[in-house]
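This document starts with one chain, in the form predicted on its own, laid out as structure tokens.
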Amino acid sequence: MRILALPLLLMVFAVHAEVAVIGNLRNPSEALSAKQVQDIFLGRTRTFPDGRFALPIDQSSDLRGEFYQKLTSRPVEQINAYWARIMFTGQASPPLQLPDDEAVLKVVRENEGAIGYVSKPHADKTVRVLLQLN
């Protein structure tokens, strides 16, 4: 009985993550509103508040789909439907896809205008996190 409890708790764990959204340490922004983030990584604008160019990065991990669910309370199914409507429009292209934390971390440290997601426990000093969702 307890091997089997010991992978439900860790599977009741990762659904309930928290995912931090981060930029770079030199983007000026201090935080951002779920409407700016969402309007970023759906390819509403390509820009921060301030002008300056944004360059989403998505994951292709399991964390994808909790941070589409957070942030615009949709699954992951309806956002691959979104920009496969976008894309056939010719309007945008989604957000580059990189497979994991420590991916995206790499790139928004090395990108100014970076801006991505991570589990929140993999935010550290390097990043800036502009928004938590919960």
Given for the second form:
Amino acid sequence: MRILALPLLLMVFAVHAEVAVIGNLRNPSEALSAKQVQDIFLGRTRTFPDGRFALPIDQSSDLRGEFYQKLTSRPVEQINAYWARIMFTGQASPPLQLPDDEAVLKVVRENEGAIGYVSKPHADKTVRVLLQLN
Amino acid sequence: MSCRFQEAGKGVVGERVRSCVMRLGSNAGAASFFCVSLVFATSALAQDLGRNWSIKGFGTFGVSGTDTDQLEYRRDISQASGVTRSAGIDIDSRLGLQLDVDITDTLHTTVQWVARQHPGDFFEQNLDWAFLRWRPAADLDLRVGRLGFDVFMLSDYRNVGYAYPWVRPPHEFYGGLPVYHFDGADIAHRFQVGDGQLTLKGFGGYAYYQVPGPFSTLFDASSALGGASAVYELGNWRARIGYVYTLNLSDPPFGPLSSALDNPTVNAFWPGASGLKDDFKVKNAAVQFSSIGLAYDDGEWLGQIEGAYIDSEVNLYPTVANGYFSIGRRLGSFTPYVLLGIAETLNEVVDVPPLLLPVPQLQAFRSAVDQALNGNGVDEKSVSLGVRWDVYENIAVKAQWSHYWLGQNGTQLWVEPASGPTPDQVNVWSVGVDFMF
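Please give the other form, namely the form predicted in complex with the partner chain, since only the form predicted on its own has been shown so far.
Okay, now the whole complex, with that chain kicking things off.
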């Protein structure tokens, strides 16, 4: 049983494994590091490394937990507690949340400064993959 | 957690406005009609993405109790009553609502009101934030209006239980802070320093606050204040150093006491009584807060330590040195933690001269004066064990047990009895649920 269960388990993980951080095609950044993406999504910086204004787009879907777990090694509860401190002290608001990959792709295609994340198979040629989280 | 929207449509909006301007040049009439329809299309797009305002909130429902009836345990000295052996829900339970509006790309307003146990004006005293923020550059914020009192690491989000692991902020450190907000301005500038972010902040303004006073049930206090802080965040670490100067602008209503101390008959039997008047002065006396703190959180382990020296010229609010240390570890959705706290008064004892003759009424008066001047010390140590259980992604259940060691004349942070001894040790238990939406 164990021998059979292990590959099966790995396959289940593999289905959920990859998240692509995406930007607009006109965004001059070719790639970003995990730390740079983290700083943008946690509101530590409001710009890309080249100084351009960054507009992070979050999701309200199940992918959200996976994205933050892979990016920060923290569950979504900790991310929410972090933002509770920032937003209820009037410093900043957390990134806008959109319902699914489709909505994120649409905004990223249309906005030069937008940066979002989608499950990797959804990251098509209309956007630029800035970072892959496995 | 749905927020900021306007900017989401910015790219598209910008393009449409540019195309509008180009068309205006060629055919003004048709173009203006076209532009009007585009404005509607643009706001429709903004609607698709969301709104430019949001309402968020947070709250706690908590129950706590102690094993004594001789002292009442309160969250901080802004509360007029606390819990005893008969448990209560009102020291920690509260509900906060926050409205955020993006007025333009650089202007933002935030209003936050928190329903909580407060002996003062329920609407005005519980309005903690109401400001206009201008962000002329990505790393520069200027805010004007009502702002949270940012004196220690947790002081401007003490109400947001969801944001910290404990049931309430460490009692020895935050229990002595009745000021939640002030009216004024602050400026914060963020710098990239090494791999981390350094935030320098300065603020100043006027604080009006109502606290349970020594001679009446409510004391209208006000002070002018100014301060600065530096926060450095690097990876899992956050360090903060801060200084605040406050100058009291009002005296508690001690008129009757003052005239009694001036009374010639009183002074005949009690030489030096009139000289004690100055020891009650609050107005024009300064209180200075210096603090340093460090927090660590790697997702698994979390630790926090903070120390402060509160230098006070007010005898009714004595000089205190305090600190706390906490360590916790996340095990799945459970975070057990330990918290140690200490606070000690460092003020000199005010010398209250003796009576010439033991007149009973004067003896009572003298001991009341002695109690008022010297009986408000803080001598408190505690150890707490607790657990936070994240039951859902915006709901946490907490339970905490604390054991307090209290020196005689060291219970200022508690609601003290009118007379009689106070217990040396008290156990406090608390359970509660924190949430945000």
